[in-house]
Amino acid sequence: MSEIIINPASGSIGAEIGGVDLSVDLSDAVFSEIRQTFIEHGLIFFRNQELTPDDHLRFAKRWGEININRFFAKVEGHEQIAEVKKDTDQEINIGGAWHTDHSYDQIPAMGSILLARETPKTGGDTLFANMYRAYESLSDGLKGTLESMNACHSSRHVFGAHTGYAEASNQRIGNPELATQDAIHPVIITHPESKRKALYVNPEFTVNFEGWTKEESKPLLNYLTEHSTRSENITRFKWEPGSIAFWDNRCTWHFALNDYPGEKRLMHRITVEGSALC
């Protein structure tokens, strides 16, 4: 195997690691390698990955347990991989809003490792959000408050049976009935492993603040959203098949580019379990 090449993505996070193929069992020091990346810089790319969804899963159980979504539209034979699709005649996209997977859950979920198998001729980038500098960069006053609070997260007003979402989706997103998680999290988290502080709310899930209203949290949760996602915070990848992003869940958002119409969109996601947040 040739050496591994290390490269930030951008001034904000991410790095894309070349000289490996992830369709090998990956030796201890090279895995150890991808792993400190992935800590140190909160999300991983790699390209021109030729990898069966055997592969995929090899990959991912190094990670930890797998999470099978409630949700999306499973890989045939291979329930513990999510088909993320968007259907030439389909006009919404999946993920097409800033958001974390599974902060409605208990425990969230660690990290999602997304492979590309078809993408558009043009568009359909994803976006990724910095929540290490998100945090960083509040005033002294505004991460003092944030501290002290903790945030309400939910899926049932994304995935329940009233929003519509299967439909629009071509059925691509089912399952409304299981739409019943709620989970409380602190505002501001620390990391496990880089030890990091992180802002921990998001547009999509989160509903509003302990003890607050919707009304009164809204003000408040839209300025943080605004204050996050501006353009020194956000790293932009392109996809091609065999293309793959890894990111994690606690310091990062995502949002996936609806920007393709009448052309299709495939990839395959694996979302490895997580751990308790504080």
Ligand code: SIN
The other form holds:
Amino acid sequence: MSEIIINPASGSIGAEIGGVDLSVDLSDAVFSEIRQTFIEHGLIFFRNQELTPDDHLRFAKRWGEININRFFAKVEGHEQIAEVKKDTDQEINIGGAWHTDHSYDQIPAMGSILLARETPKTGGDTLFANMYRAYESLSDGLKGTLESMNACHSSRHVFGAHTGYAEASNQRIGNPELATQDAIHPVIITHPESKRKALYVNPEFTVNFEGWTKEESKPLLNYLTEHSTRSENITRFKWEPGSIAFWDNRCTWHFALNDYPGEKRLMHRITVEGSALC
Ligand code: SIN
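Please show me the structure of the same protein in the form predicted in complex with the named molecule, now that we have looked at it in the form predicted alone.
Then the entire complex follows, led off by the chain already shown.
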């Protein structure tokens, strides 16, 4: 019998898992309980984890292949771990807008496991939105319209050349020549494991609905953002060194708050491969 403690978070999304040490190789029974919690809540948190980069990778590999982000700086000696860092003299942070990771890929990463290494004295929390609930709380009319639509997601305007992101992030972001992919995904997806429907557009990477111009798409995308980020749909995670958030990109958005000027924040992120969305 495992000693795992599961405390649901606010905003109908996420659960904090206690009573587990991720620095050891987890038994199949414990891993299966964690996995079930992840599928059920779409987002899991752990605290006080003392993990080496190899421990972090071992845990990530229990979930699938590692998907290496081609734009983020890497942790030295660990090509598969992205360094999400804000220096004391850096103005913009990474992830400071609502998004879901890698939606610009044909096969977006399934999830991201973010581990806090250094956190500011106050601030630097991350917000998460529940995209199952975003879908479920739409009117039947709008649900019906969106069901038949696809949307185009792109990396070009974020990670491409001349966006200013690399300079503003102290070169924490690179390889602009690799920002060439656009991907078409359904606007409403069925989560491959929970089988629940979720709204799958996001304000950072979704550029237009298929067959619509960007100008035509903008008002509806703006409405969906406003709808999805209502307070009852959001949970907020406060980090300490050793905290972990593992989110499911298929049913959540996240937003890293940039409210700690002059302080450093250092996180390690591993993204796990996903599957085609439908
Ligand atoms: C990210 O968008 O992956 C970063 C989130 C965070 O740093 O809180």
